[in-house]
Amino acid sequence: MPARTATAALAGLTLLLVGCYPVQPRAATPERPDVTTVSAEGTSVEDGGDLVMGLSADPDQLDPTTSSSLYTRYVMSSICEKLYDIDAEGELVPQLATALPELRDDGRTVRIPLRTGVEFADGTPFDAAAVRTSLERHLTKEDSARAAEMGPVKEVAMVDDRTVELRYDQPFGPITASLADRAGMIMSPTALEELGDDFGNAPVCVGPFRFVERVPATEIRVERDPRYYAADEVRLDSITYRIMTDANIRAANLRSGDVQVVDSVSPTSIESLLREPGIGLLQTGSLGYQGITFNVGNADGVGEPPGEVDSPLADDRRVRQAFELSLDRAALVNSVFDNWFQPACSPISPETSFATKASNACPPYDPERSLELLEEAGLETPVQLSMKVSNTPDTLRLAQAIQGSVAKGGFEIEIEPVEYTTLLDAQTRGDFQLLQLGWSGRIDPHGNMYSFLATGQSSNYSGYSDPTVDRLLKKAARQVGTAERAETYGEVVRLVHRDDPLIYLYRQRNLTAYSEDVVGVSTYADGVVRLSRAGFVEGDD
């Protein structure tokens, strides 16, 4: 349904949520140290077994080129290695490459050396030709979500069988960080030729595990790949990713021993869960954010030119500014999430070297000014809006808290809860007024900003378009120094606060609970739960 017809259709909606979650002032979030890995040191680890992970949402397509879900990255991390990865400290490290890229021609040429003696799960040799095929697919596939992440590539060239070069007209600083995520996942060219657009139904890559089967909305199974170049480091026979959208059910299955790892632990259940013997918690800060997207121009689907959206939010930025001034972030986030998450006002984590005074700035909570802005915009209050959210208990509590907070500023929100993949689809099609979702985050700001804010990009779900923002984002990608780039990204944040196509709300901690029967589980700042080196502790059957 095109967004321009969304307002009229709202009258017919039946699945709406009413009622507010009480928001109470809380103390500031305490300091919590990161715990990234369940160490295997001093432990005897069994060879074999099936590890079951309770997954909080059903991944979208298992295709590195087109997917947009964090949960897809969980599964793909086991079956589809990348040219680069990050380590527990958030530093870039080689994975299918053998070293960090060599920059030539003042950064216009990015030379990547590749591993040798490596095969894909179908026996196809891994070489420069295979890498070029994958990277060119990312750049040229019509529905690719990766093209913007790779920047304005002029050519993907093979220097020899084990060396690839990315060539640009101008330097593109974020490329190594991009290749440490889905843009760097290399797919079997044989499988790509056979499956084409259906690659995600039976993905074939280089990885410690290979895809076996997927039962939609139920589970995904992978098994150990004997062709893997480091097969001697893999302990498990298989991994089953079981879809469990309810955090309470995931916790119950962890307690019973039916699953060994669960992601996205609800902050409200952490204390009781950790009182259980034999259960541990990994926790890391996030590079990403959770936010509220306003549909200001996504009339014909994401990636299309901005169009007309029939909504007071789309027509007048004063209305969006009023909405943001109505949000008491600190009280809301601390109350809903028991002081586990941090309020956030920009896509740049304050913990990174790209943070500046501008990126850390936060609009105040000022419901009185909100009412004034709505009056200036000529709107009667309450302004009625609809917000789509996922149907998980934590998100519903957040939505109800938002509902209560913005009421003081002159807004009345109807909450429309939908299943996660349905929410992703609505976001893509522009079928929403407001929509609450987040982004798991990348180590370079380009990965958290360009696709979401530049005109016509693959993740610009709001349909936002501003020539100055476009120019600044491209400028930042060309700059070399971190301080210089940080300053430019700060300018972008100032403009985003002015226009408010997307309100940044909070930054969660990545919370992964595990049975102490297993070791080798890791969760880093990119939010991905890594199981490729996990194993069962010997004698803990």
Partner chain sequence: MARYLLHRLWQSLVTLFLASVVVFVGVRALPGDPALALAGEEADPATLAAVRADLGLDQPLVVQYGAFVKNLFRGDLGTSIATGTPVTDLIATTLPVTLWLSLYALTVAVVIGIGAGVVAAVHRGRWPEWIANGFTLIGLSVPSFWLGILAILYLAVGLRWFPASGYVPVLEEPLRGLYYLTLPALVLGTALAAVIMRQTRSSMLETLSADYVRTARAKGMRERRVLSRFALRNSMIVVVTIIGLQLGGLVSGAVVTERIFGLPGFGKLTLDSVFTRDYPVIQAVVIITTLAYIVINLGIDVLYSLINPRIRVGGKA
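Condition change, the form predicted alone to the form predicted in complex with its partner chain:
Nothing else is written out below except the one chain.
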């Protein structure tokens, strides 16, 4: 008996501790206009210098074909140019190509014109043959992480020395966006020949900087490449990417002047950082999202056909709708993240050209209706659920706020914080009822929707399956015009709101802090911090 009392007391205490994060009503999110570049206007910029960036995670292999870490893109952005890039407005622009791809044969042939007079860092000339070698490596290398992103390519052909063609049986709309990411990074054929699988240990590409060395788990150094075709635009001698996984340590180093740029600033520490003189902030909306996944059919692991899941949420979409109706997104997101992040209701960022009225639609906050729906579904309230979340402080605060919000709508959720790797494992195996995680986002909606929502796809963690959604997603990938595709994706969002396998919750902002000693640092919607045109302000030391 005493043991039971103790357990009850402990449970009560835990409830008290985790259950009391207040969701205070806050003013609506203030306008936070994107600041994408530290302007060099009005300052004279020094030639030379070593810029140190505090990187929040260690990149994986510096190999465009096999890399799967987000942070590899940061480092690669200074040493490995891509066929396409995005600009400050989030539009696709040519980089190593000279124009956007020319689509022929109803989009089944994608013709890419290339820059001339360009050399790789090892002196190898950049030409159509080099591009073909890289793209074919992406398609054929056994452990390639790019093959799926490039779609069902039938053939990579050289039209002439400065033109490459991708040939498909069916049009693949997302290809330009893929070529503005790692699939579009072109590797030196000479280096590939020499290094093979070890290319990532000494990558050679076309870029403003070239790889110098990597001290494992510590830092990666790159230096100015005199062969670069626009070498006169580059000011820095070198860049050191220093790995600092702890957000407080990154902030302390920025304050002390040991580093000049840091990524992934936590919203809760921005205010104090910005009070510091000489520190500025870059911010852009993210293409990704954070959300809550319901396990509706992930019984045998992701990628397998949907199975039976024993949960009140799985059987009845009304229960999931009720859950969404009881989420006060604005209050939740603003109170937890100090008004820095934006509530989100779909996988399509409202700032992209794929946003439509349908994709921007947001279910209202209506806890009364939620209770009604639960009653219709024949459930007794509170409905008990358990939610797995990552054990970081920010996520825990969010989870507690969610707990408080949905209580009014008739839900009682138990929070299960687990370490990140374990969370990924649970997500993959389907070992959860509710799970909170996000997606870093792609420029093209295909990359944010297809593998998450189509039946049996690689990231369909909820185990969702709907033939109409499958058909629409495939249709959108085959469509070529942005407007038509946006229309189709809008329809998918409408269906997702009906079925709620996944609730989109908020969109992070990419927050990058910098020392005002440097200019020319930029970060765009893809979240990659670009340092290749940065430089130190003259007169500062």
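Only a predicted model underlies this, so the values are computations on that prediction, with no experimental measurement involved. Positions refer to the first chain, counted from 1. Take the two forms, superpose them, and find the largest set of C-alpha atoms that agree within 1.5 Å; that set is the rigid core.
*Asks:* Superposed on the rigid core, does the Cα of R275 end up 2 angstroms or more away between the two forms?
*Replies:* No, its C-alpha moves less than 2 Å.
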